[in-house]
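Only one chain is included here, represented as structure tokens and corresponding to the form predicted alone.
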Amino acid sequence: MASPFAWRVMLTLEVKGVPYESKLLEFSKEDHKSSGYLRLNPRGKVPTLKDGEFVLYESLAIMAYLDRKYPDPPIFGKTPQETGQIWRSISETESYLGLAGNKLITAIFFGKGLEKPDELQAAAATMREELSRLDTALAHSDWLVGSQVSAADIALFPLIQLILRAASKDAAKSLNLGLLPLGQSYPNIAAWVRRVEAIPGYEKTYPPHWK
């Protein structure tokens, strides 16, 4: 399973046209529990930025620090009004489609959770009800916030991805989550999808083993 937090990271860089050298951690070799990795984020989880002699980890931290070392362009916002609801769209995705998308990933990829079928479909409706929501506000703007990529988007898409990947899979056919086709179901968010994969530089960020 691709990790979302580190797909923010990749993109953030491609949006902002920065040169950066990526490193493939697999974790079925415990790579992220090395001591090597964990001298560098204690936590040993990713992403883990190292700039020089700098080091940071936790995505969206990874990403200010991007965003005010290489401010063009900008991705939290051209004036406290957008910078506001670009972090209110985060914290939304963060607090609810993030726990609820969660916890279904986690029962389909590991069959953790599967036991309380009442708690997975509560958490599917959680999921479908904030994907409406994404649907209408995408029906009126290309891009969550603004008129252009925001962390917003960035913060959002690689989850939507692996929501999607997750509901492809056989383990998911008893939820019926009523998310496939995407076209169908969200066609806003599905339009929205392929506007991030148009970014220049996007198929860089793809996971590897997803191909």
Second form
There are 2 protein chains.
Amino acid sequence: MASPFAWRVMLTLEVKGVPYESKLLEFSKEDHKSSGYLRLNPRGKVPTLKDGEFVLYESLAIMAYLDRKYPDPPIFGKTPQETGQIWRSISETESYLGLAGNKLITAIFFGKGLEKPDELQAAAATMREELSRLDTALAHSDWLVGSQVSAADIALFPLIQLILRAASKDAAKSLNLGLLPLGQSYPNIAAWVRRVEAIPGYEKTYPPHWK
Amino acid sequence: MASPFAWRVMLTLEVKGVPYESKLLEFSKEDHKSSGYLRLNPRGKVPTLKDGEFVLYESLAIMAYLDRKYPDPPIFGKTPQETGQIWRSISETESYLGLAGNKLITAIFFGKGLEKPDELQAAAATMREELSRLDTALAHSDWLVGSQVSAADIALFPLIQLILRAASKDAAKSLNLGLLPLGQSYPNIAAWVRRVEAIPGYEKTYPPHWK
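Could the form predicted in complex with another copy of the chain be given as well, to go with the form predicted alone?
Shown next: the complete complex, the earlier chain at its head.
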């Protein structure tokens, strides 16, 4: 599985044009539990950013740090109102689509929770509701907040990709979750996905083992 | 129950010295599901901020908006490093102490989950681990990040208060969760709580029905 959280950081770096070196951790080799990695990030999660001597983890924190250090282009808004709306969108992504999506992702990629189809159907209902809301928001706007790509888009995009990938697996197909095909159910989200994919450098952020 | 999320916003306003009018919603009267409130916040949750014609919900988003609009004193850091560390602390609060604490709070105040003592014990173990980590961090520093109160402290404080209140109820006492007394198990957190309580205007943020 690709980490949606690491993907956020790489997208941020590409949007800002900041050069970086990416190190892929292999979960099957328990790279994230090595003593060297745990010294950088005691929770053993990804991503972790090392910028000179400064080390930081938690994807949203890294995005906020990068925006403050490399302010152009701004991804957390140009006005207090945009800043608020961007963080609102991120909070909603985390609390609603994220929690529900995580149930599906965990079930499909790790086999945990497949024995509880009712919970997966409830999660799918939440996902459909959130995707409808997003599709409506994207009907008259290229980006979630403001006139350019922001942290709201960057925080959401990898989660959407992971949910779509999980939903396309055989184990999910038999559940009839009603999430696919994206372009049919949520055409505005599908168009927005293509806009994110057109960001220069996007292909460098794409999970290598998905190709 | 008091909303830890509304409390965050009121603490932010007091720290910044911004005048505000607070409207208490009574959940028992379903104030948060009234059509007037749902027009402001379609999710029907608290808090919602109305600043002139601008309406915003999600507590962290409101805090970010207020910090951008009323930058003095800054609560999201003075340097990129502080900004990153503050958001890291907030992300950790949400993902670890918050998710575990919510299980206890929901069980004690709403009776949901009391029939699963194993899950509550697991949540308590996570809470003890996170509180130990915080207690260590506060051993040599008055505030979680930097030399003054920040959004990291403001995001954490109401959650700590709510966990302590839940743990002190009879239904929790019999579970022997090992969270109380705070001053004995986590003396540095207890001292930090007193520092937050000493912020001018703090008493105006205290939930009225807790007095």
